[in-house]
Each structure stands twice: as structure tokens, then as C-alpha cells.
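First, one chain by itself in C-alpha cells, the form predicted on its own.
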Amino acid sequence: MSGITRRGFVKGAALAPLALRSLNAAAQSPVPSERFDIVVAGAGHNSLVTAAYLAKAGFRCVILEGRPTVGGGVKSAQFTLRGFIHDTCSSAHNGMQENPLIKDKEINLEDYGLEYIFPDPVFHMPFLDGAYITQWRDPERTRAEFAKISKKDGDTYWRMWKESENIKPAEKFWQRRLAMSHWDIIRDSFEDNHSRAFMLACPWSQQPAQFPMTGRIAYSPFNQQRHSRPLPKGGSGKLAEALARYIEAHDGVIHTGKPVSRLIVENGKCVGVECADGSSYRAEKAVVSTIHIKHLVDMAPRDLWGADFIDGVNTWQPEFQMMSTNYAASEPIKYPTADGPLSPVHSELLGSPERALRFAYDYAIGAVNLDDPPVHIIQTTVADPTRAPEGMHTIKVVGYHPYDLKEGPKHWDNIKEEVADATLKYIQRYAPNLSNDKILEREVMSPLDIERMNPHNWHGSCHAGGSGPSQSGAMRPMPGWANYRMPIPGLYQTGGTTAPGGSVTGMPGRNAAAVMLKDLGTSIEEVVSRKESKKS
């Protein structure tokens, strides 16, 4: 990429991740002697809220990570320049502001280090022709952008903005619209094509927008009016970070460096793990794992599992993938309004509502499609200063492209700066202040890379996979299989291959939580409600 200019900032190492804090380094010897009730598999950020829990309610926890900090999708680092914190997955934590963790405080991360940031506005679309539509924390000013395009459509996000306040699923109005695809209930409430596009990519459902039961995503932008998107100060890591120091107060122990390669089963039971050193760890009470489903089944004999279990790992699908350019920048993206330039945190590219609907035949065919290419923009450094120097600003871009390509995935190598070159001058088109020269450096990060910096990321799957009928609530991860407790004995699951699914909600990490101390003789409901003070 031409115009790119270093100012003296030192590059950092593309997948460097910060040194935020120093968890406690991994154990050397190959049979650690330290006894613990729960070993942990993994820790991305629904399972270090599954060791939170049992470790407020007295068990003692190991938590075995294979790359260098804990969080998975939930961390940030300086892909680009040292001093620009960049999000390695995750930015927005709207969902986890529903979590009885976060939401009634059951465990108090704030006394751990963890803020929010609630950015106002909260998205913005701009189009070619002039028009835009912005998301505002105040829902009668976000009607009101509505209403400057089409007053029908101000009072439809009104009245649906209402409807969302109570979805109660066993009602007959419910029960239709739940059935309904998300393209026909926005195409049906909706008279002008920009309310449309809003719509259809606030946010982006990752589900094509065509298909029968995805209709509870035409409500998705209310959630977020709710919530804004919160950031955590200082980057999306910030929570995973005040849940292992958390658990770490409470006498768990976190070792990072150690993939979980084997899981040791004794007597039908599952009673700890190896790692790919050869070290060993081993649990008194339990083993819970965030490993995705397709590596999972790899660590035991496949007759352990049974067959139909077997089959929902042989038929699991991804979600729709994506492709992520990180910037370092001299300035944030500025659109033009009709009030002066305006810098929001997040913003979406989506042309036309006909756009949205080409996904899914781009996705069969393994098509690059560069035509009008739907963008999601993250400029965390707009409501977040300390992520970056002075002055200065990260933009995330995420694009929607195939793993799977017509020549095979490792064709991803080939064509992605071609990719990335082509989606920043169709931005530039909406944004011309983002010129070249603004641009300090870049990182690209295609599909495939994405799989290759975190192994959960399957097929680029940032969310475990889709969340279609055959993959949610009682079908995910498979059926029969929907409770967090795994075909082996004594082994749990949570993440994002169970219910409810992807995106920083914590819930797979709570859900687990709550199975797992009823079999181990408590409640979740007794556990938070014991009174604690900070421990150092």
C-alpha cells in the first residue's frame, strides 16, 4: 500500500500481544504436584466466567491456556505500532451488560480493573448519495434520524423499539416473527431502502438476512439503543484481565503457554489433561473446556463420544466469515453531516438492502466479492484515548468474505492486501479525509488468519460457528448435548460452540457455571450470594 508513513513510531510484532499484566508463569515440571478440584481447558472469556464462579463458591481452579494471555477472542494487542492497542476480535460488550454478572454485580469486576465505555452516537451509516442514518442513545433522537428520511419509517423503529421491551416467544405475535426471516420483517416495516440498509446491518447478524427464522435479528438494533456498545477502557482484553486476577485472588492458578493437547479419561471418566510439553494436570472434581468442538473431539477416543455426537461435529457449519484490517492512523474517519463532521466508534457500509441478500450465494460459491463491499468500521480510539498516542487513532475495518475460496483457503495469502487495498478506496468514497497519508501503518488479517491466531476461530468462525435452527438453543452444540455437559463423564463445555452462542455475552460461561455447581452439590443462587470483600 502506497502513501504509508512511519513518523517515528516503532512497528510492533503483528500478533504481539501487550504485557498488560504478568499471569503466573507456566509450571516446568511435566506432573505438576499441585492439587486442584477444576481443571480448565482453554481460557477465553466464557470460561475463565465459568472458573470465576467456582472459584467464589471455594474450588480451586487451574485455568491451561495455549497462547500468551488469556482472553481468546476477548484481548487486544499492537498489531500495528507501539502504543496502538488494537482489539484482536471483540470490541463491542453490549451483550454482557445483560449478565447477572456484570448487570446485579455477582462478581464485581470493577474492583478488578474493568470500566466500561458507553460511546454516543452509537452507529452511523452514511450513503453515496448524501443520506445517513445515526444511532443515538436517546431512542427519540435515533427515531428522529429515521423520520428525516421517512416519517412511516420513524414510527416503525418507534413501534418496533417498543415491541422489543417484552418478546415473550410463546406468544402468537412472537411465535410468527421468530419464523419469519429478518429480510422480510424489515422489508415489510420498512418503506425507504436506507431505513432498510440500517436495519439489516445494525448490527451485522452474520445469518444471511433471507433466511426462515433469523427474524429475532430485526430487532438486534434495540438491544444496543439499550446498551450503546460498550468498550472496556483500554481495550477489549480489560475484561478477560479482571477475570483472571479474580480468580487468581481466590487461589486459582493460570498458566499461559500450554495448549491442551489430550484429555485423561480413567474408568469412563474424564479426570484431567495433557499438554503438549507433556505436563499433566489433574482434577478432583471436574474438567470444563472452551476448545471448539472440532479440536475437542480429537483428544479422547472417538467411542467415547458417541456417535451422534460425532455427527454434530461432523455437521457443524461456520457463520458467516470475515476478514479484518487494523489501522494506525493520524486521524479517525470523519463523515460528513449536516452538523459538521461526525467520528463514531462504529459505523457500517451497506450500499443497498439488495447487497445484504448476496451474501449467502457469495458464501456457496467461495466468491470474493468486491462490488459495493459491506464494511464494519471500529474507531474504539474515538470514545478510548488511552489506546492510542496523543492525537492519534486505530480503525478497525472488518470485511465479509469466504474462508472457504473457489482455489481453497490458502489462496487467502494471495489476493489479501489486494483485498484490503480495494475495501480502504471504497471507503475513502465515504470518508475522503482517511487519505493515504493519514494512514501511519496497517496489519491484514483474511479469514485464514484469523483461524491461524486463535484455533477456536474455526474456518474464521469468530463466533464458533452459525447460529442458524440446526445450531441454536437445544441443537448447540448437537442435540442431547445442550446442557454444557460433555458425552464423557466428569467433562463440561462452555464457549462459544454452546448456547446462546458467539459474541461477548459471558452467558456459555455463566450457563456452564450454574450446571456444573449443581452437580458439585451448590447453587449458583447460593454462590452469589455470599458476601465478599476484594482479596489482593
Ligand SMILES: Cc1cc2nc3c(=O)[nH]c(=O)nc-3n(C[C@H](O)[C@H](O)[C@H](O)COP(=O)(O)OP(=O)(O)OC[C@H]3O[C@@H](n4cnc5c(N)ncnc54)[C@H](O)[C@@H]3O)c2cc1C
Second form
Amino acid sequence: MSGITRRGFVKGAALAPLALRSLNAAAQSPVPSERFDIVVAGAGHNSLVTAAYLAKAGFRCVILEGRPTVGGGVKSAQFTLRGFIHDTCSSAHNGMQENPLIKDKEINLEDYGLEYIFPDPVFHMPFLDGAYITQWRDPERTRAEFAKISKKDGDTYWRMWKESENIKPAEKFWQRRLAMSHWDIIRDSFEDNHSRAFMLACPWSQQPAQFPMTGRIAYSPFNQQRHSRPLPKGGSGKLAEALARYIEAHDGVIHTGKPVSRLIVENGKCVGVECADGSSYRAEKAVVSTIHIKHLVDMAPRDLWGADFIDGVNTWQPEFQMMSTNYAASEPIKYPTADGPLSPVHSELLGSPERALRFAYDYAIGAVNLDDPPVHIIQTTVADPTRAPEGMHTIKVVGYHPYDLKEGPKHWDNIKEEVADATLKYIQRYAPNLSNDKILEREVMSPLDIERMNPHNWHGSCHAGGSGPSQSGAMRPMPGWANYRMPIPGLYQTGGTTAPGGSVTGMPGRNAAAVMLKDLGTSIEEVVSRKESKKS
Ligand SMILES: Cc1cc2nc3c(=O)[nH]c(=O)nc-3n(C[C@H](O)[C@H](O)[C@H](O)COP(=O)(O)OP(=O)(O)OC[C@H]3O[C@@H](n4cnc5c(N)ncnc54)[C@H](O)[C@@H]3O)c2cc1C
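Swap state to the form predicted together with this ligand from the form predicted on its own:
Zooming out: every chain and molecule, the one shown earlier first.
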């Protein structure tokens, strides 16, 4: 699409992203006398969480981010037209709501500008035959949506909602279910294909429905039944901004545009890092990285990692990737319903359960399959009008396609606009109001672009890598090294390559902080018990 400047909007690609560059811009090169306890390599939300706890404990942190802004997958920017604030990657911060950082206000980010919005309706799924299911914040109302289609399915939704309140992996009931595929559970529990499609795609998990050990995913709609799909007011990047503000208010220093290229190892211990521009930063206590393990392993001599670790890196698998297209639009999608047009923040198109079952095969053969493609649509401006000029909207369209095409990943540069066009045509079948004249501008990000944007998205992996049984829990990133301590003493790892994995949960960040604080002679419990007031 050309750089349309209809209706007086200015194309915003060259504008500065909204997320922070550095709050400490004056300190772009190290002052020789500056000393740091902790060097943090990479500034995704997880490593910022780790740094926030360490800073709260009184350790002085320096954070080195390779990109011009902090946040990694938690960023917002005006990359279509001026005034339209798009989330570059994540929008929904569900996982974060269960993190004690937010839940128990262990770190009060509200004092640093973070405010969550909890959209209602939570999720909507329309079908081409005119049926639809809407998930509302009120679980009884969601049950009634299913019951319109099948009374039995309404009752099943309610039963599983109650079961989900008490998942206990050690119990026999759960042992069986967690080992099953989520398709087995959904097919056997619901009788109607609309209900089954909803349960498979709410939210779309990027895990093939028929794979064993994915049973927990059958219960994932209840996570958002509980928390909605919370959005930071003003953009996803507001979480990273609040964390950065907190760290700087606690004597931390953040440098952006500083890709780390090498670990400094002395007497077998990691004591700092060197950046691509030749600058180096030393840590008196520890180094913590969120650099992808596929890259980290090349930043120190191979013999320091040990054979098991190298084997774990060599066998690491990417995930089922996605592409993302951001639209600036003059109105939101309006789905027809019996109660009039509905404009939800989140909606998903999945024509039938069978379509979901073909997903794994398309990835296996490197095919872009545009036949009834599963699509996730996010219109944050419906709940947060601060993100666009008055009356205008942002629409993010996420499609699921492999990075590694038959023709190779570079082929994405040839086909991405065509794939986005076909996906838009498909959406217009469900939402005819989104005609081409309502679209002011768009930016298409293929799985290859998603990797180019952030090296932590290795091979287009939005969550750093697959989260099947071989890369989960005690196997993430690999057996023997799942406790955030790396084989080189003094070096720790956090971020999506560590447990519990990707998404905006902040849990890898908090877990790494807990391990580091213990090794540094204190504990996370002691640190969070300290009362503090807002610092500026
Ligand atoms: C299109 C898209 C939509 C998504 N939607 C959602 C959603 O709605 N909800 C959700 O929960 N998740 C979503 N995700 C996933 C989520 O954004 C990520 O899993 C999460 O942000 C990862 O956080 P992290 O802290 O582990 O790592 P990252 O955010 O990837 O941060 C790693 C950081 O390290 C930096 N870095 C890497 N190498 C170096 C180096 N050598 N030197 C210096 N810095 C370096 C990177 O630049 C980056 O800033 C989405 C992802 C994408 C791509």
C-alpha cells in the first residue's frame, strides 16, 4: 500500500517510537568511574523485571539494549500514521496479572505510569453461517452464549470453568487431561462445531490441536474469562516504560543502541560484556542476559559452556510462527449480531475445527495456506481511544504462517503484501464494513521481519522458541540448566528462552531475580517486604 496521507494524516514511519529511547540519554558512553553491580544484556520486559527487583534490593544495574528503544516485544510505536499508536508485538498482558509483581504490587508500577484496561467483551468469534459466540467478563453471560448454540455446550463451558479454578497436576483427573491433546478434550466435551472452534481458537495457541501433552490449552479460555485480555492504557510499551522509570529512579542506567557482542570472562567467571561499538561494561556482582541462547553461545569460547549445554542449544526448536499487519483505519470492524453491530477488542476467525487440525501440516511442508486462514484481530482503540486520533482506530491482524517457506525465509519479502491482501479480503467476508476506503495505511510484518526486528525472535519465534514438552519446565532452555544459572559462573539467563517461556508474564524475569538475589546473599521475600514510596 502506498504511503497514503488521506484526511491530512502524516505517514509516521520515520517518527520516533513512543517507547523510551533511554531515560538517561546523557549517559550513552560509560563514565570511567561508573561502577555497576549488575550488567543486564538486552531490555525486554523480563530482563527489566529482573533489574527492577535487583535495583529495589539496592544493586546498581546497567542495562544494554541493542535496539533504539527498550521493551523488546512490549513496545508501541507510530509506524503507520502520526497519532496512531500500534503495539509492535504484544497487546494482551494476561500472564502479567498472575505475576506477584502486579498481583501483589511487589513493585508498584502504577506510581511509574502503568494503568491496565480490562476489555468487555473479552473475545468474539463470528462464523460465516451467521452464528457467533462472545466471551463476556461475566461467566454466566458467556455460558448463555454457548447455550444459544447448544444447552449441553453451555453446561460444559460452565463445568470446565469451575474445573479450571483448581488445576492440580498431581491429581489423577489432571494427570490424564494434561497428557491428552487439547483437541481430544474439546471434541469429547463439546457437541457443536462452533463451540469446538471457539474453544480451539480462544485464544489461538500456536500449538497443534492434536499434539499430545497440550491438554492444558483446552482450559486457556478460562484464563481470559478470569482476567479479560488486559491492555496497558496508552500502549503495550507502557509496561516497559514504567519498569525503565522504576529502574532509573533506583540509580540504574539504561543505554540503548548497544548490541552486546561478547561476554568478558576472567578466571572462568563472567565479569562483564563488550558491545559491538567496542565499549565494555564490567559487573562487580553478576551479568544477566536475555540474548537468545542461539546467539549467546557464540559470545564466549565453546569449551566454557560444556557439551550438554551446547547440545541443548543445537537441538532448540523454533515455534509455530506468525505474521502481523497493523492498520490505521477510520472505523473499527463491526460484526453483525442480534443486538446490533459489535466492535470487540479481540476477535478470531476459525471457520471450523478441521482447519485448525491442518495447521501442523502447513508448517511441516513450509506452505502458506490461505484457504480459510485462522486470523486473530485486535482493535485496542475500541477500549483505549488514547491510542489514535479522535474517532480513528488501529487494527492488528495476526495470521499464522511458517517462517521457513519451501522457497526459504527470504521469499517472505516477495509474498508478504499478497498474503496480507488475501487475509484482508477474508476478514471482509465476516466484517463487510471494513471496506478498503476505511483503511488509511498499513504496515506488514512477515515472520522474517519479526526476526529482523528483534534477534530474540529467533527464526520468527515470537516466544523465543517452541513450548512443546521438550522445551518446557525443567527442559527450558535445556535439561540441567533450567534454574536461570548458566554454565559460566557469574552469568544468569532470563527471558523467553527460560521457564515458563515467552508471552508477557514477567515470570522468567521474576524467577531469575529470585535466584540471583539468593546467590547475592538475600532473598526476594526480604526485598519485596521493604516498604518504599515513589522515587523520581
Ligand atoms: C506480533 C506479536 C504479537 C504478540 N502478542 C502477544 C500478546 O498479545 N500477548 C503476549 O503475552 N505475548 C505476545 N507476544 C509475545 C511477547 O511479545 C514475547 O513473548 C515477549 O515480549 C518476550 O519478552 P522477553 O522479555 O522474553 O524478550 P524480548 O521482548 O524479546 O526482549 C529481548 C530483548 O533483548 C534484546 N537483545 C537481543 N539480543 C541482544 C544483544 N545481543 N544485545 C543487546 N540486546 C539484545 C532485544 O532487542 C530485545 O529488546 C507477541 C509477539 C509478537 C511478535
